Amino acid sequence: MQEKEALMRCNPTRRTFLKGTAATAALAAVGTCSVTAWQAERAEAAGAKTQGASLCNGCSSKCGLVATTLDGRLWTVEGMEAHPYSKGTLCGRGHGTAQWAYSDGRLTQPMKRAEDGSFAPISWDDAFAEIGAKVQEILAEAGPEALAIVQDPRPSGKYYSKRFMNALGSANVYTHAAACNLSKESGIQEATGASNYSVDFPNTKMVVFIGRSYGDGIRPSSVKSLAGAADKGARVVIVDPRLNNTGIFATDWVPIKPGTDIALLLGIANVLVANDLYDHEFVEQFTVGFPEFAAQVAEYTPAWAEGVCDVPADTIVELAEALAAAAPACAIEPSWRAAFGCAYQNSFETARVVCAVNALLGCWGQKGGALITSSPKVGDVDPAKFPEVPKPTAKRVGDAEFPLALSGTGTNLAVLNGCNDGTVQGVFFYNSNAVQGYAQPAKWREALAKAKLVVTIDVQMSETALASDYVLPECTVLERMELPEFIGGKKHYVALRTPVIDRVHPETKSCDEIFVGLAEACGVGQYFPFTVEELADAQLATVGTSLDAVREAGIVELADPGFQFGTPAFKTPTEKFQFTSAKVAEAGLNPVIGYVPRLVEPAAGEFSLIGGKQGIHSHTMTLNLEALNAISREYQLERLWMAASDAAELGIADGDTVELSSSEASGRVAVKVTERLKPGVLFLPTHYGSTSPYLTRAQGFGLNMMDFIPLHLEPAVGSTMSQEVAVTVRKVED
């Protein structure tokens, strides 16, 4: 691959990819034994056979699944046909995470940390009582604003964690978003008034992916939609330093310098405006700030963009002209975490530029274009049965410093800063491994050591659990019921996570049971005088269905939201698409959508380091599961990717051990030499390098990318800037 090569034509076999995905899923489900032999053996020994519907927990998609049990023990899981995300298929993660219920790496009882750092069992009653006493102490000394929770949103978790914290008087509720997609969604919000959008794949003529890979972060419906578009002849362009696994569907690969996607997109915008290829009607009727944007974008010529992003100017012009020819049945896909979810100093602005290019193409709301759809909303429930929690008086920590962070997520790094300066003294983590996966692990450990109370709720002894005073074991996804999951789009649905097997370990509890126990111990139990079943039924009644109906079906289609193609109603302050934003100006940034450079530029002899998902793993969460860990080891998926030309220059061969170093850390790992990576770039998968001795399969396997990243926070947003780093690499000779 030539360093200046901009477009690589791909000729994939898409069906091969889909078959490979299915094979991986089967391997994850049953290991390396014969599927036919295994099924025959189990069927012969089978007693009572039952089926139940539920939701996966392998990632944030929460795909619908159907579980079959034999004599009460899990036998198989498969994708739910009616669920819009699974459409009858589960990915490898979905099959693998079903093993959690029987995993030998599970937490099976509450644990308390001793002064020497070791952990010993503690009863639920004692754990609740001691946590409650420490919470009361913090409230008396520092007030409710000294308490915080970080949670990875799941149906019950996002409700109970917020209600619990608000009942204590604290607004400090955060998600994992600052280490995932906070910048992307905040930028889209400022431009469009919605935090996300989708692409109308059935009708699209051309789609451009910026760093995102459906083939690595697999949601079955997304893969199927993209495969369908590709089969119909849509042009699929991947802009990524790495030819990722979505390449099987692509027509073009544009290898780009990491952190410079913004320059490529501005170069495309320049061509559309300068050559009068943009949609005048849309711009004149439905946008604000275009004259200011047009004046500024005149500076961002394709030649300028080439100098920044290392994509030839001719390629930029060709892409812009092809998009204009396909418009409005085309779009820049919104991406997720990889390229600008939380990665660089310019991630927020990159998201705004993505939206701006779509606006110039006039593709918002159009067939084949970028769709902003609605989601179902829960109505009011009986306040006597479900008492309203008073709104906290103090503002959430970090909101003043990071005013552009999406209001529903906040900036969880504010917790780290708050522990360091004493603002935050008590921290709860639910389904969150912030220490290992969110930002510099050493900084998280140092900060949490200063807190008076740290509590983790999880299914396994994560690195965050190791930094906690108390660890409370949740039962696994197939053993618990949760609140309804509402699903938006062209159609509206509600699905339900229900227990399909009995609890394997009786000392584990469900999310609602844990938070109710905490609330009672902390003196706010009066806000939880209901069961999860009662609340679920009440919520479902507000959308015209019932707990029994959804429990029976697994998923229910709700009233038709009346989606129609056409320019959407932009829910911005101006009620139009915003090329300029007053809120961005108030935050001290350029109100006009424009250029922001990446923060760290590798010097001579240094490399950019990028990370990303693999289709069988979900960040740090899944590596200790037996089948998924076995796949990683068999195929050496932990390896560091290096471009063939760089490897040749450094005398490195495929499989060699190399030492990777940054200003923060150094570590050794095997290398994968490949033509699928832009020279000057290294790729490290983000699932490895566990340090928890309780996770016996995962500990010490591979490297944790977060160890190598300096702790940066994106201005005004507060994302982790998770790829702002320069590294060196050398062959290990001994």
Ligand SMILES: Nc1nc2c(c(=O)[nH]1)N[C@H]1C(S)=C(S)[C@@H](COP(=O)(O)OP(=O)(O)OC[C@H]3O[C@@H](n4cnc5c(=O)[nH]c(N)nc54)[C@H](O)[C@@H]3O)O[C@H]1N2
The other form holds:
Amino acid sequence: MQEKEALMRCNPTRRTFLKGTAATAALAAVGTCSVTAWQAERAEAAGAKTQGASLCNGCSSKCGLVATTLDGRLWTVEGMEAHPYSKGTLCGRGHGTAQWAYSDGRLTQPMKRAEDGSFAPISWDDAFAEIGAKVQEILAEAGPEALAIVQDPRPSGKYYSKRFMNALGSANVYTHAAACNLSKESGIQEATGASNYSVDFPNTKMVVFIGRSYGDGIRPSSVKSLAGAADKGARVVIVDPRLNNTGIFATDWVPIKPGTDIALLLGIANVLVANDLYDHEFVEQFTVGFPEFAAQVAEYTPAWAEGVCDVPADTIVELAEALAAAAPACAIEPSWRAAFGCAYQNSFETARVVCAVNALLGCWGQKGGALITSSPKVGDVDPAKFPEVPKPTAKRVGDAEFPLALSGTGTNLAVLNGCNDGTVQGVFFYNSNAVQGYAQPAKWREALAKAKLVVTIDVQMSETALASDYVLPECTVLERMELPEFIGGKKHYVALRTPVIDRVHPETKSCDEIFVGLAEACGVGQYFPFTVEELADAQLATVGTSLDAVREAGIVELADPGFQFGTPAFKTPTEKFQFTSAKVAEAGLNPVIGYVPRLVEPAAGEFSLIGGKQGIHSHTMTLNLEALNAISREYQLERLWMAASDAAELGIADGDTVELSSSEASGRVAVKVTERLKPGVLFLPTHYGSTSPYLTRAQGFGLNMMDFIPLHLEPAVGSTMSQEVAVTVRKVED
Ligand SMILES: Nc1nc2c(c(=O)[nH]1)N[C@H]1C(S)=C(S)[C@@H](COP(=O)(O)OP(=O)(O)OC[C@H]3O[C@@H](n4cnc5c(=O)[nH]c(N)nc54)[C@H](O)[C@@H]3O)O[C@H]1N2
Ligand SMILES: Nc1nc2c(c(=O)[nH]1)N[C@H]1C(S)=C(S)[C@@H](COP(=O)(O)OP(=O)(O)OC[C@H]3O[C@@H](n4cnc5c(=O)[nH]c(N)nc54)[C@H](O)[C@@H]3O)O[C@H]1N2
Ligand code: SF4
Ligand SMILES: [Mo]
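Same protein, the form predicted in complex with the named molecule this time rather than the form predicted alone?
Full assembly next; the chain just shown is listed first.
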């Protein structure tokens, strides 16, 4: 148990380490490759030193950074003080990805795939012309609905990709959300009318994390705010089959059976209702459907919940009572990906139940509770300069099957299915490694092989690039200007990516240049008669600032949105918090928030397989970066976690190699034997198992969890159900 206690805040011997700032710095510094005496020495000796502001591209957080260059070469990156997500700190990935511009794994020129699968360089002009001709062919034969783009929501990417597709007449624009947070955001939306919320950490007395780890899936500001709450004595409960690295801030670890969080939460709701511990005033004034919910939740007693999720009924009762005592200064945290972002058949419903518990606690909008905040509204720009694109006539492929999916993101697996049934024939990927991360790679490859045209815009030869006909190299983030990034919350901001170094490889282009080139080649160049600077300036004018002002400061605070504590306006069709939803009923599901089981129940001798982030890597993209790869290898971070009692039973020792198998795949990996995992569960970090021979450090290192997952879509919203699998392990000789 030593390992576990060493990590938990309740162990007094660790208390000094847990001072928020110290812990934050320790977490954030993992993988840092700057700030040494050697650097200081060189800096003294060096010539021209300049600073520029930009936004990290290490993950969706897009933290603000300040880059220092020496003689035109990148020297250090630091977190921007005024940016609400970095608050002066970059995480290890922020520092590690700063190597990207100079990385030996970069794409330096456009590439075209030959019949035999090999790639050869092609000029930009030829690549654009050939892609344009193929697009025209698809348009003539199958119409615009046969074209699609999948992009990771980045400032320029989300604008240019949508405009490009819409200009061609297609509405098929998708994000990575079906493999991230689509279920959770769609569920929160059904209950509250907003797609997400945050916990008011400065004032909270108790927070319950359902499989969200601030200590692993890092955003610097989140780590800082949690550290602050922990230092003020807040009770911090981690519900996770694994004692994750948020443990340093936690008071309680509740190990749970994977995919059954919904039962624990319904058990808590049952206690709150049955013992009359809920907020009557909130429920009466601000909700619809409570009587139906209360009648249904009566079945979900703590004893029933224990039977499903394997958390003792007493623990469930105690948690419910403690939450009620702390209410309204407490909340179930909204989570992000792992437990109910996209993982299980019940993920959408789990998100609704999370919201229902917060409603019973009356914590919506309250000090220390669950806050729904607003985002800046960007106004219309001059249509004479930025011509409006006609709205595509056909709906996005996949929307009809999944009416509950959040409208902004779409269900990217519709693209995979569309390639298989021929409805999608031309696919573009921008800043997306769909093949490796959004569903089983073999299924993506099979589907994309059927398409007439696949184009990937990337900085390296990703697995998705390898499955493409054309690969277009973007310059890396610190080499380019992008459209403004607007940030919501209690306060509103706008920040900007600006080039802080010159392009290292002349044959790379920025997002806007690539899309304008594509648009011209496809015959829709008339919709792009402006530069990215002109559009940025026009957008910024609509929120009362300018390109010069944001360039100068790196980030600008916008007009105060006037956030106030108090029950928020729920933007649902009923204008109330919804314990029942007509839209869910229309989709053929139970309208009343309730129970849905997980799909795959491991049999005797089988394990649940769960995944999660590591502080130094992002998804699939950072594994080939020299500094970050070196850390993984030094600490053998690719290992599969196994509970000590399971290992003992199977005769497996720490460091032994096992073969992991599911219905879909098998592969070999070393084992980390640990006390920090619930028996019956295996944990695989999600950054490994690259198969691209161009990524020489990453290829063949560790396993990719997605290889093991059957292709099946969450019935409610079309998420990838990334943990609906049962696996076996057996010891093998290395
Ligand atoms: N195996 C696996 N699958 C996952 C996850 C995981 O951790 N592991 N995480 C899940 C989650 S939470 C999410 S949000 C999604 C994320 O899915 P994605 O947003 O697709 O993220 P990555 O898998 O990191 O792939 C990003 C791709 O963008 C490329 N790239 C990096 N920088 C640039 C740039 O500046 N320009 C361009 N054009 N390309 C760039 C990278 O080389 C990489 O190929 O994946 C989900 N699926
Ligand atoms: N280091 C790093 N940080 C990141 C990212 C990254 O790639 N790397 N990506 C960013 C993005 S896009 C995202 S979506 C977030 C993701 O942030 P998180 O959702 O916090 O990420 P994960 O590490 O995938 O999952 C958190 C925890 O969920 C646990 N878990 C797995 N299955 C279950 C389950 O069934 N029930 C419960 N209760 N727990 C479970 C895992 O053990 C893990 O400890 O991170 C963001 N920050
Ligand atoms: S959390 Fe880390 S990787 Fe993500 S944007 Fe911020 S600094 Fe970059
Ligand atoms: Mo994500």
